[in-house]
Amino acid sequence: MVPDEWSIIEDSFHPEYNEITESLMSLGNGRMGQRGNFEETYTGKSLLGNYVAGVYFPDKTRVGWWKNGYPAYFAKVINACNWIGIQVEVEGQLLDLYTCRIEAFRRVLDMKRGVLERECTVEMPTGNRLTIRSQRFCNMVDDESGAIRYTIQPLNFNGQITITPYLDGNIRNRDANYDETFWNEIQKETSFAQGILVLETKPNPYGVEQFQVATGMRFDITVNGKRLDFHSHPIRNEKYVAGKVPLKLNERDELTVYKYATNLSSSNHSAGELIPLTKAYLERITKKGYDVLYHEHTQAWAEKWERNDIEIKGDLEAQQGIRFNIFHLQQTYTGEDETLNIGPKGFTGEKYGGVTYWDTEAYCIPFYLSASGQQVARNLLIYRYRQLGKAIENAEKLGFSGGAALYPMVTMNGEECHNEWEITFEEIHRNGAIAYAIYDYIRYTGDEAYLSEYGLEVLIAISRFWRQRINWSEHKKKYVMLGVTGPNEYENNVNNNWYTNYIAAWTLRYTLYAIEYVQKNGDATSIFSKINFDSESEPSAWQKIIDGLHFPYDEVRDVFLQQDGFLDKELLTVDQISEHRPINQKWSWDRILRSCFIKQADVLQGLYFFEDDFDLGTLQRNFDFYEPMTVHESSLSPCVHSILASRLGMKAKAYEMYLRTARLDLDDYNNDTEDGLHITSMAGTWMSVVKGFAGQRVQDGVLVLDPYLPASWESYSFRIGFRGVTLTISVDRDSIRLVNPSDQSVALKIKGTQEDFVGEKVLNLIDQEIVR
């Protein structure tokens, strides 16, 4: 890929990397998404991907043997109808780039405008030469639609070119069990230059709703810029509609197809109204026309970048990386629908199936709090509140009772649908991340009313789970938590994972605070009555756990131990096994489990969340102990290390980890970009700059900043929203410049100096003198 500030550029075609490029150049608008596939036929290596937000299929979990409480199904984000397709025949020969000789090729994702463009010149096996130009976008304004401008120009012949824009529902997921398909056709319509195809997910035995998606298209054609009066022959096959247009062209004529498409689903429309709504939607967007749609779309992106951009001077790779991450976050989730969440692959691939992991709470909420505003982050929390009943059902399936809630590791509708037992049953720290997100949201926004409205019920249900999951050890004379998997998934079924124990105790402590707050400031009585809460015995039991929980610790090294028995391992460092990496692809699982090597931050994840609980010496000792053993084979790992390294003044390490997270997919660090991008970890890239290099924190309602400049950068600047005010922070070699353009002051502490800030100021980094 060519380094560029605003674009991802492929300047020659590399078919062996095509699936990687398709992932990188995916488009979305929060409602629908599309991988960077070609519009015309391509029979080479490709992963076709079209996705509609909130639409999934409950695929039967297939295991060799069953366990009580095991999820019945694995939710899949399913590949939906292919709306971008435009078949091209030249003199009766199908245009297929895989069989052509590529003379010139350039594919560009323009992140500034949210547009994918391509231009290529090819020679077909017949000797006919063509130039192809395409431009498309998933509309950020009319967010259930997309548009394509597709141009063909014959270079050395006169002859017939047949264009067939189509909608194709004969698609399947690559990870489908036994090549199953997930769609049945419900209805289809064709008319002049228009088609509608309604598909429904197949029946399932799990009580999960079936979804209908109506995909519609209209198209228009120009030759040499003039609208053509053409004949379109409708085609209707199984799960397929098209319009076939044969045309005579002369050498150097430019034939352009404007294709408009919509995806309306029963997740946010009445199934019985999908066809009339689709027709009305198509009428509205085609009436606007391509140029107006393009202008509105690019203007919407300009407004997003006005608030969300991070500008880096002096380091092109770093600049491209951060914008790439912000771009995909913004097109994956817009926050306008509280029934949606952020999938780990977004609209870029089908791996990992379900939509919601703990990644949302741990990594994404901080980004959306600063970059998109309070309501967007609030909707992410409300999403979990709406699924509290399902979380209680999930816990009941595992033998818990009395309103205890275990939120799922992976979910679409609140039910657990992850199919690896050591994750499904044991990686219960996810509960703590949801509690922490409530705290993080309130700390950032000051919206304490959220506790009374939604938060307290969730916190009590999670705390009830921790009380039952923890037991008293007569041997240790301590409370313990047995048989868990921490964030480091290269350790399974361990006892007393430090991070899990710590976040459990912290949740209990924060819930006690929340109860006291709501008792003083809200209607605690009605909440207690609703959930049958015993305000005497339950808090008392929680406090005993808080006071008596066991935390593994090494007194010699003065570090927290990842779990009981961690020191029984052979303690090696990553540089001693560098030729055997990545270990998840080169080692047996048995060998991984017996090793000391860490997939992602575990103890350090806890120190990142709760760094105010520990002094710098504690942070430093634990960082020095665990970081050399961490292989970072989870996308969620480098950003945590970058933020902690910044806090510890380890600037070179912080930058190394930043670059790894910023370019994780661009440089295919983990050899898995072809499956789709790591959307949720992209928020960690943003955090590495804002929380790492700029030192942004919130303490007691005060916005804290402690910026420094990475050695290879000339400057950087960004904006953050905080309690109704948007601040601009700029850092260069000599100074820090802050701008608060509003009349509302912000409680700000920068470089240790606190004030109520409004207006503009400059802090001289040489002597830290504030220049008014």
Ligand code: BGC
Given for the second form:
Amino acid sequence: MVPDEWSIIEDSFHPEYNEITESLMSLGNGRMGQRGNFEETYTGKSLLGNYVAGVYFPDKTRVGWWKNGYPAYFAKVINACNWIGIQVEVEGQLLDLYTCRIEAFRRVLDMKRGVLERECTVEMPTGNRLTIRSQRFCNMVDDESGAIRYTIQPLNFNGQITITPYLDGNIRNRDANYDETFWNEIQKETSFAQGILVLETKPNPYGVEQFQVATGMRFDITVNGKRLDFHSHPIRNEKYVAGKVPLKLNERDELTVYKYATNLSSSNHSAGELIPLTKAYLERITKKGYDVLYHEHTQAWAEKWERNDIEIKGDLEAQQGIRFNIFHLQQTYTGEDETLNIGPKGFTGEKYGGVTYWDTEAYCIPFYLSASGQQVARNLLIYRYRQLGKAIENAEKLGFSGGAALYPMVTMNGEECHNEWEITFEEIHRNGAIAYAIYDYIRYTGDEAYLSEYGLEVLIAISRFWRQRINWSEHKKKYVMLGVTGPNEYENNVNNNWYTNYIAAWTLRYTLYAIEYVQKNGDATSIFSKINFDSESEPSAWQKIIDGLHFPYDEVRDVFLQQDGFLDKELLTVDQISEHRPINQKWSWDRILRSCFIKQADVLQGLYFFEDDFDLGTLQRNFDFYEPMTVHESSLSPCVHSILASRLGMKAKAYEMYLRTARLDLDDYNNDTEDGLHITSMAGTWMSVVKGFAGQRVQDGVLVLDPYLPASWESYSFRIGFRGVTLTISVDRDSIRLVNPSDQSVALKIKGTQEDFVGEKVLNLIDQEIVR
Ligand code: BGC
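Mind sharing the form predicted together with the ligand? What's above is the form predicted alone.
Expanding to the full complex; the earlier chain stays at the top.
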């Protein structure tokens, strides 16, 4: 990809990388998403991807050895009706780029405007030469629609070109447990230059809602800029509607198709209304016309960038990388709908099923809090509140009781979808991240009222789970938590994972605080009676666990141990096994499990979350012990190490880790970009800059900043929203400049000095030497 500040550019066609490019050039608007597929037929390597937010199919679980407690299905966001398709025939021959000689090719994702563009000149096997220019977007304003401008120009012939814009529901998921299709046709309609196709997800035996999606299209045609009176012959096939338009063109004529499309689903509209609503939607957007839609859409992106951009000078690749991350986060989740969430791949591929993981709470919330605002982050918390009942049911299925909640590892509607015992049953630290996000949100926004409204019920339910999951060890005379998997999934079924124990004890402590807060400031009595809470016995049992929980520790090195017995391993460092990496592809699972190598931040994840509980010496010792053993084979890992390294003044290390996260997908670092992008870890990249290089945190309602400039950059600047104010922070070699343009002051602590800040301020930056 060509380095560029605002765009991702493929300047010659590489069919061998096409699926990677399609992932990178995905578009979305929070409601629908679309991989960077071609509009016309393409028979080469391609992963077609059209996704509608909130629409999924419960695919029957497939495992080799069934274990009681496994979920019956895996909910996956499914490939939906293809709305971008425009079939082109030239003198009776199908235009297929795969069979053409490509003379020139350029595909550009314009991140500033949220638009995908392509220009190519091709020679068909018949010798006919053509130029194709296309531009499309998933509309950020009318967010259930997209629009395409598709131009074709014959270069060396006069002849017949037939254009067939279509909607095609004969779609498969590459990821289907039983290789079946997921859609049935319900209804279709065609009229002049318009088509509507209503598809429904197939019935399922799990009582999971079936979704209907109405995809609509309307098109218009111009030749040499003039609107054409054309005849469109409707085509109606099984799960397919189209309008076929044969035209006679002269050499150099420019034929342009404007295709407007909508995706309305029963997840946010009533199923019976979908056809009339689609007609009205199509009417509305086509009336606006392409140019107005384009203008409104690009305006919406300009406003997003105004608030969210991070500008880096002196390092073009870093600039491109960070904008790429922010762009995809903004188009994956806009926060307007509390039933939606952020899948690890967003709308860019099928892997992970498009469902919700702990990634949202641990990684994404800080980004959306600061970049999109309080309400957006709040909706992400309410998503989990709405699923509390299911989390309690989920815990009951595993044998817990009394209102204990275990949130799923992977979910769409609140029900667990993960089906590997060591993760489904054991990777329970996810529960802690959901509690932590409540704390993180309140710490950032000051919205303590959230506790009475929603937060406390969730906290109590999670604390009830920890109480039952932890047991007293007569042998150790301590409370212990057995048989868990920490964030480091390269260890399973371990006892006393330090991180999980720490977040469990922390949840119990925070819940006790929340109870006290709501007792003083809210209606604790009605919450207690709603959930049958015993305000005497439950808190006292929790307190005993807080006081008596076991935390593995090595007195010699003075570090926390990832789990009991960790020191029995052969303690090697990653540089001793460089030829074996990535170990998840080169080693047997057995070897991985017995090794000391760590997939992703584990103890260090805890030190990052709970940094105020530990001094710098403790952080340094643990970082020095664990970082050399960490292989970072989860994309969620390097950002945590980068932030901690920044805190420790290890600037070179912080930058090395930052680079691994910032261009992970652009440079296909993990060799898996073709499956889709690592959307949730993109929030980690943002955190590496804002929380890492700029040292942003919130302590007692005060916004703390402690910025430094990475050695290879000339400057960087970014905006953050904090308690109703948008601050601009700019850092260059000599100074830090802060601007609060509002008349509302912000409690700010910068480089150790606290004040109520409003207006503008410049500080000299005496950049400390690289400490290590
Ligand atoms: C990581 C998990 C993460 C999941 C989805 C896995 O590889 O180990 O921590 O939740 O990917 O991003």
